[in-house]
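A lone chain, given as C-alpha cells: the form predicted on its own.
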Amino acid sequence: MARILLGVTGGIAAYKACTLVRLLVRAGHDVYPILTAGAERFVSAETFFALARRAQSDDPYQHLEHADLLVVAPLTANTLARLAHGLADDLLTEAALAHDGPLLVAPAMNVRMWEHAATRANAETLRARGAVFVGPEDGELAEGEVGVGRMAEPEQIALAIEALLAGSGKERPLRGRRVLVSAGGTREPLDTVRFVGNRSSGRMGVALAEEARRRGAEVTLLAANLAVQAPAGVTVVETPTAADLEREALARADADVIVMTAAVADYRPARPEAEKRPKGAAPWTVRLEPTSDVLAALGAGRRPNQVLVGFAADGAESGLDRARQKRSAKSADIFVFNDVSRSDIGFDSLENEVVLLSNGGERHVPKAAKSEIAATVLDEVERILSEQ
C-alpha cells in the first residue's frame, strides 16, 4: 500500500478524479486529496475525502507529510506553469515543492492551450525533472472543440500509477542495468557554418532515457543536437555528427540495453569546406557519401543477453515493410516503426504512434504522448530481459 497525494485542479475533468480515488482506494492505497480553489467549483472537497474514506484534518501541515507519490489529475495549464516554475501559493503547489518522491500528472486543457509554446516548455521542464505524463488524449473537449487536451481516463491513470509504484521496487528488470540511448539528429558539415541535417528534436530519445532512469537503470544519453533538455540523472555525451555517434556508441557497446533512437544521417558531404563558402552566382554541387550503419555494427558485435532496439522513421506501408527487413538484417530484438509522412506525430511532435516489432509479434501502439510510447517500448525490453 502506498500513500498517495492526489492533487485536483480546476476544470470539468475534475469529476473524473472521483473515479480515480475509488480505483486507488480499492487497490489498497492511502489517498489524501488536495483540491485547488478552482477544483472546488466543480466538485467539493467533502466528496473526495468521503471517497478516500478519511476525515478532513485540522492539521495545517498534513499535505506536507511524506508521500510515496504525488498525482495531479486533472492538471490545468495554470497549475502546470506553477509547478514548472516552483511556485508555492496554495496547498497543492506547497505539497509539490516539498515532495521528494515521484510525480505523475494527467493534463487536461483546451487543445490550443496544450499546443502553446509556453505550455510545451513547461511540460518539458517537468519531464526533465522526472515527472511522468499520462495523456492528454485526442478527442472532443468540453468546449466543443476536437483535439489533444482530454484528460486520460481514470483507469489508464490508475494503471500508470501502479506501474510507477512498481518501478520503485527492486524487482524491475532495468534496476541496475546499463542502458545506452541515442537521441536527436546528426548534422553533417558542409562548411564551418552550414550542415546537412534532419528535423529530429530528440524528444523520443529523451523520453526513453528518462523512463529508463525512472525504472532504475544507469543511463547514458548520446545527444545529437537536442532541441529539448536532457533529463536529470543521466550521463550525457554530445554526439553532433554521425561519426561522433558511431565512435561513442561502439565505445559503449557492452551496455545491457541499447536503444538507437537518433536520426543518424545516411549520407554526409564527401569533402566539407574548411571555411565558410561565400555566396555566389554559381551553383554549388555537393557529393554525398554514405555514413556507417551504427545499428548494424552494434547488431553484428552484440553479446549474449543484450537487448538491442532500433527505430525506423519511414512512411506508410512500404516503410513498415522496410522496418521488418531492417530488424532481421541488423539483429535487433525490437524495431519501432513510426510514420514520418504524417505531420501530427514523429519528428518535432509531442506525440507519436508506432508499430512495435519484436519476437512477440507486431503491435500497433495508438497515438499518445512520447513519454507513454517510451514506457511501452521499455515494457517490451523488460519482457525480453525477463525471458532471458
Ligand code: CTP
Given for the second form:
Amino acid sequence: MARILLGVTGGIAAYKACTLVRLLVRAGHDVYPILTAGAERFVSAETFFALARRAQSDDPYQHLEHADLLVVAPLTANTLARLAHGLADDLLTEAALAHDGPLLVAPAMNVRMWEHAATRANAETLRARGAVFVGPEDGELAEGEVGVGRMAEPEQIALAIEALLAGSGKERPLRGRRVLVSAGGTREPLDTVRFVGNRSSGRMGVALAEEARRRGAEVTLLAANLAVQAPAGVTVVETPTAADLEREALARADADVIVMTAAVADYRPARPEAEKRPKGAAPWTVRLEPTSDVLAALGAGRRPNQVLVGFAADGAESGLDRARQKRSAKSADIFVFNDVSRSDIGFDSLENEVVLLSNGGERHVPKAAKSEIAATVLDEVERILSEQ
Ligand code: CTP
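Previous: the form predicted on its own; requested now: the form predicted together with cytidine-5'-triphosphate (CTP):
So here's everything in the complex, that chain up top.
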C-alpha cells in the first residue's frame, strides 16, 4: 500500500479521475485528493474525499506530509506550466514542491495547446526531472476537435502507477542511507581563464544521484562542471577542480555509499599563472603534476559496511583488465567499465554500455539509457549492502 497524493486540475476529464480514485482505493492505496479551484468547477472535492474514504481534513498542511507518489490527473496546460516552473500558488503546486518522490502525470488539453512550443518545453522540463507521463491519447476532444489531448483512461493510469510503485518509487530501499556521488569532469587552471579539462558531461553521475534519491537515499552530489542540470532533491556541492573534489569527498568519507563517477584530472598544471597569460610567439610549455587519487584515498580509509563504486573509462583492448586491477588497487566494491573508444556511448552520450565488476562476478550490461545503467549499478550496491 502506498500513500498517494492525487492532484486533480480543471478539465472535463476531472470526472474520470473519480474512477481513478476508486481503482487506487480498491488496490489498497491511501489516496489524498487535492483539487485545484479549476477542478472544482467540474467536480466537488466532497466526491473525491468520499471515494477516497477519508474526511476532509482541517489540517491545512496535511498535503505537505510525505507521500510515496504524486499523481496529477488530469493535468491541464496551466498546471503543467506551473509545475515546470516551480510555482507554489495553491495547495497542489505547494504539495508538488514539497514532494520528494516520483511524479506521474496524465495531461488533458486541447490538441493545439498540447502541441504548442511552450507546452512541449514545459513537458520536456518535467520529463528531464524524471516525471512519468501517461498519455495524452489521440481521439475526440471535449470541444469536438480530434487530435492528441485526451486524458489516458483511468485503468491505464492505474496500471502505470502500479508499475512505478513496483519499480523504485514506493519501496525506497535506500531510505536512511547517505549516498555521495561525484559527477562531471574537473578543470585544472592553467591561468585565470584557461584550463586542462575533459569531455565528461556529468550525465552518468547525475543519473546515479537521481536514482539514489528516488530510492529514498539522502544524496550529496559533488558537481564538477556539469553540462546538465543537477537533479532536484539532492544537495549539490560545486567541486570544479580535483583539489576541491578531494577536499569535499574526504569531508564526507563516512557516507554509506560513495560512487565516484567524476572524471577527476590525473594531472594538473604545476604552476597556474595568477593572471591571464598574454599571447606570445614563443611556445608555452606547461609542467603537469599528478593529483591525488580520491577513490584510492577513500578505499584506503574505508569504513566497515561501506560500498565504494569506481568508474573506469578506457579503450576496449586492455581496458577491462585494467578495470579489474583498479578495483582491487583502489579497494572498491564495484567498478563500472565503459569503453570510451566507442563514440555511440559514454562521454556526451545519453546512453551507455558497461561491464559491472564486483565480488558477485562480472556482468555485461547491454546498451541502455544512463538512467537504466544507474538503476543496475544501484541494484548491485543494494545487493552488497544486504549482504553486510
Ligand atoms: N579517480 C579519483 N581520483 C583521481 C582519478 C580518478 O577518484 N585523481 C576515480 C574516478 O572517479 C573513477 C576511477 O577513479 O571512479 C577511475 O580510475 P582511473 O585510474 O583514473 O582510471 P581512468 O581515468 O579510467 O584511467 P587511467 O588510469 O587511464 O587514467
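The structure presented is a predicted model; accordingly, all values stated were derived computationally and were not measured. Positions refer to the first chain, counted from 1. C-alpha atoms forming the largest set that superposes within 1.5 Å between two forms make up the rigid core.
- With the core held fixed, V307 shows a CA shift below 2 Å between these two forms.
- Core-superposed comparison between these two forms: the CA of D244 stays below a 2 Å shift.
- Taking the rigid core as fixed, one finds a CA shift for T36 of 2 Å or more between these two forms.
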